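The chain below stands alone and is given as structure tokens, in the form predicted alone.
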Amino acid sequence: MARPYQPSLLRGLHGITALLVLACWGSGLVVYSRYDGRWGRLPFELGGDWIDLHGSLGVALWPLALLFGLYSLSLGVRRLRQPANAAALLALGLAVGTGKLMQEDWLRQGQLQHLAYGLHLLAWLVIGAAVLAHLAAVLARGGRPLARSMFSLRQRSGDQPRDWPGQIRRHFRSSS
């Protein structure tokens, strides 16, 4: 049986997005615990300005999420047929979009009633569940070999970063 192979552009966008989502999710947990905590708090307190860190991570995630979304809706559209992949991408869009609508002083001032904040919390929960479902689906579909293929640094001929523009052009030419 052939080893699974994931396109290098997918692996790059997916990997960096996953790391930033994980950092946003973790920093968001600290922010939630410190300023909201209606449904529980962390058992420890971390010093520092976590709202600013969380916002900075979100600002870094925004353009990457846009690129990953564009990739997913074009070259990766087949993968969106998997419900866990589609849910994770929609939750990412909701998280980034509502994060852009929020004011960082809302939480510092105890203003927890804003719709954008409520939707941001919902996106945070959905992302957590969608990522777990995504990982379970990957393991169910292809097991460890498929999961490992996302971390592989191996590249096939014609799949180096210099080849990405041509891949994108070919995709759009064949789609039209």
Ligand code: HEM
The other form holds:
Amino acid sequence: MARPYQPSLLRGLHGITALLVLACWGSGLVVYSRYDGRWGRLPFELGGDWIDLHGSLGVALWPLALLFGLYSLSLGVRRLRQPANAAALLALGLAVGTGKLMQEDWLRQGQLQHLAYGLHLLAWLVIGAAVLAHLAAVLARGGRPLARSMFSLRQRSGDQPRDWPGQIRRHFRSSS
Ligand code: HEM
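Now that we've seen the form predicted alone, could you pull up the form predicted together with the ligand?
Next comes the full complex, and the chain you just saw is listed first.
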């Protein structure tokens, strides 16, 4: 079977988004444990301003998630026929969207009753489950070679960063 290959623009957007999602998920867990903890807490305490860190990661994530979403809905739309890919994208939208409705001071002031916070907590669970399902589906479909293809640094000729504007133009020309 041919070695799977992912377009470099997809790998760039997907890789940075995935790293930021994982960092947001982990820092969100620390914030929940310290300021909420209604359903349990981490068995350790970490120093530092984790609300600030989580918020900064979220600020970095949303423009990338927007670009990645635009890519997925246009050049990458065929990959969204895989339900687990579509679910990961929807979960990303939910997490980023509800995060934008949050106000930093709510948790510091013990205000846990806001609907936006409840939805953001739910989004944290949903994106965790969606990413696990996405990973399981990738491994079931193409095993490690498919999973690795998303993080490979190999670039085919005609698929370098300087080729991205042409790839985008060709996509929109051929679909109009
Ligand atoms: C952490 C958050 C993640 C999110 C939000 C996410 C989201 C997505 C989405 C929306 C697509 C479809 C892209 C398109 O339409 O062009 C996709 C594809 C893919 N992702 Fe992820 N992903 C994540 C993590 C991962 C991880 C950790 C792996 C590890 C191997 C991975 C491997 C892949 C692969 C191989 C594809 C291409 C699958 C195909 O051709 O159908 N993803 N991802």
